Every structure is written in structure tokens, then in C-alpha cells.
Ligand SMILES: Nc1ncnc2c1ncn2[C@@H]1O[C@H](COP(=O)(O)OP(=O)(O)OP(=O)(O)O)[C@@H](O)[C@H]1O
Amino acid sequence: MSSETLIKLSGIVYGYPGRPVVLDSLDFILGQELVGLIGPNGCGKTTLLEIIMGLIKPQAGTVEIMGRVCSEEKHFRPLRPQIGFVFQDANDQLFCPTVADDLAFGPLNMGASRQEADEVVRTVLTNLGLEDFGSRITYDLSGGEKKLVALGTALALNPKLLILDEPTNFLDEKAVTRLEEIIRTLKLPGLVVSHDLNFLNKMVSHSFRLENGRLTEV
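Can you show the single chain from that sequence in the form predicted on its own?
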């Protein structure tokens, strides 16, 4: 695998009971670029992301992340902090009482001091345009606000690449513009799943379509 290759999927197969196979001998390579992923509802886009993150295991095929073959939880665990993964539903990602607690959780788990974590929280909130949100109760946030905070939890770990599942869901026009600015500033490679073609056209170098279990470049 080239040092430029961040993700390589080979022959990935996955299906659910009583349904056609959603990933059928799928191959995919991600280099140093930000690419889009589109496809109809239920085609397996989120399943593909969860396989990349090691949250579910493919029924066949090989997953390589940053040059390492990953087949077990112990292989994925040290790599996840380097991947800024944002779930489609922010409620799956936010579980602490306040916004500051959610943003500090990752750095503290990675060994940062309380002071270092607090500095990360301040920086992330400023970058997100949420300077006054630290003490807000996460449960009380709007859907769009939760989405931005979920992105913040990923950015708090200073990731090497981004994996975003429907990042513009619930965001108003102003928040989408802010998200675009953040992603441009980060200049990180990664994979963005979105039905928002206008957003993808602005942000990614090119896109792939997932349909009938396979990827085609569009």
C-alpha cells in the first residue's frame, strides 16, 4: 500500500438477514483527498462507514487503514482517534451533560491534562463559532447545534482524516456555510456521505456512487 493511501477496502461483502447483499465484493481506495459518497437510501453507505471504523465486521474482504490490516477490535482501537468520524445522528455521539464535557471527553481519554483538555475545548468552540456553548446542556441543543458539537468532538482529537455521515442534516444555511469554512480550513482528506449535492460539489474533489453493492466514480 502506498504511503499516500489512507483507506483500502478489498472484496468487502456485507448483508443483512432477509435482504439482498448491500456490499458485494466492494473495492475502494482513499488517498490524500476529500471525496464524496452518494447513493439511494438503504444502499449501504452508513454500513460502509461503520466497516471502515470497525464498528461492524464485513462477512468477507479486507480492511486496511493507514497501511495496517484491521480485522479485530484491537486493530481499530488505536486508529480511531486519528479518524474524525461524525455519525449521521449526533445523538449517537453525544452522551455527556454539557457541550464542554463532550468536547473534553476524547482528549482526557487520550491522556491530556484537565488544563490541556480545557484549552482544546476553547479552541474547538471558537473554530465552530460556538464560543458561548461550553456550559450548554447537550440534550437541550437543536439538531443543527448537536451536529456541530458532534463534529467538534472529532476535531478535538486533531484527526488525520474525516469521515462524515450526512454532515449537513439539520443545519440551516448559515451553519452549512460555517461547516464549509471549517472543512476548507482543515484541508483534511476523507470521505463524506451526503444527499446534499450542492455541498458535495463545493467540498470534494470527486464522488463515488454506491448502488447494487458496488462503487462507481461519478
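For comparison with the form predicted on its own, kindly provide the form predicted in complex with the ligand.
Next up is only this chain, free of partner chains and other molecules.
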């Protein structure tokens, strides 16, 4: 595997218990680029991202992230803070009482001081255009606001790689434009799942379609 390779999946097989396989001997290599992942509802896009993040374990195949073979939780754990992962459902990602707590959680967990974490929270909120949201109750936010804050929790860790599951979901036009600016500025490699082809066309170098459990370049 070249040093440029960030993700390498080989022969990945995954099926939920009692269901047909979703991923069927899937191969994928991600270098230093941002690529799109498309495919119909239920084809397995989120499942694939969860395998890359080590949240579910494939029944066969190997996962290599940043040059390391990851087969157990202990292999994934040190890598996760380097990956900006945005869940499809922001409710799965946000669990603190306030927006500022959610944004500070990652940095504090990684050993930042309170002051450093507060600074990160301020910067991220400003970048997202949510300056006044720090003390808001996360649970009470709108769908789009939650999605932006979820993106913020990923950015708060200064990731090296982005894994975004439908980042434009619930976002209005202005928020999508802001998201595009943020992603453009970050210039990070990664994988973006989206049904928004207009957004993908602007953001990614190329895309893959997931169909019948495998990827083909579009």
C-alpha cells in the first residue's frame, strides 16, 4: 500500500443478521482525494462507512486505514480522532446538553485544556455561522442546525480525513453554500455520501456507485 493510500478495503463482505448480503466482496482504495459515494436508498452506503469507522465488523475482508490493518476496536480507536465522521442522523452524533459541550467533547477527550477547547468551540461556531449557538440545547435544534453542529464536532478535532454521510441533509441553500466553502477550505481527502449530485459535482474529484454490493467508478 502506498503512503498516499488512506483507506484500503479488500474483499469486504457484510450482511445484517437474517438479511441478504449488503456488501459482497467489495474493494476500495482512497488516496489523497475527496471522492463521492452514490447509490439508491438501502444499497449499503452507510453500512460501508460504518465498516470504515470500525462501528461494525465485516464478515470477511480486510480494512486498512492510514496504512494500518484494523480488525479490532483497539486498532480503530486511535485512528478515529483523525477522521472527521458525520453520521447520516445527527441525533446519533450529538449527546451533550448544549452545543458548546458537544463541540468541546472531542478536544477535551483528546487532552485539550478547557481554555483550548473553548477556543476551538468559538472557531468552529464562527466557521459554521452559528456564533450564538454555544449555549443552545442540542436536543431543541432544528434538523439542519443539528447537522451543522454534527459537522462541527467532526471539524473540532482537526481531522486528516473526512467521512461524511449525507452532509447536506436538512440544510437550506445558504447552509449548503457555507458547507461547500468549509469543505473547499479544508482541502481534505475523504469520502462523501450524498444524493445531492449538484453538491457532489462541485466538491469531489470523482464518484463511485455502490450497486449489488460492489463499487464502480462513475
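Residue numbers count along the first chain shown, from 1. All values reported here derive from a predicted model rather than from experimental measurement. For clarity, a rigid core is taken as the largest C-alpha set superposing within 1.5 Å between two forms.
Can you give me the Cα shift for residue 18 between these two forms? Core-superposed, in angstrom, one decimal please. Rounded to one decimal, the shift is 3.5 Å.
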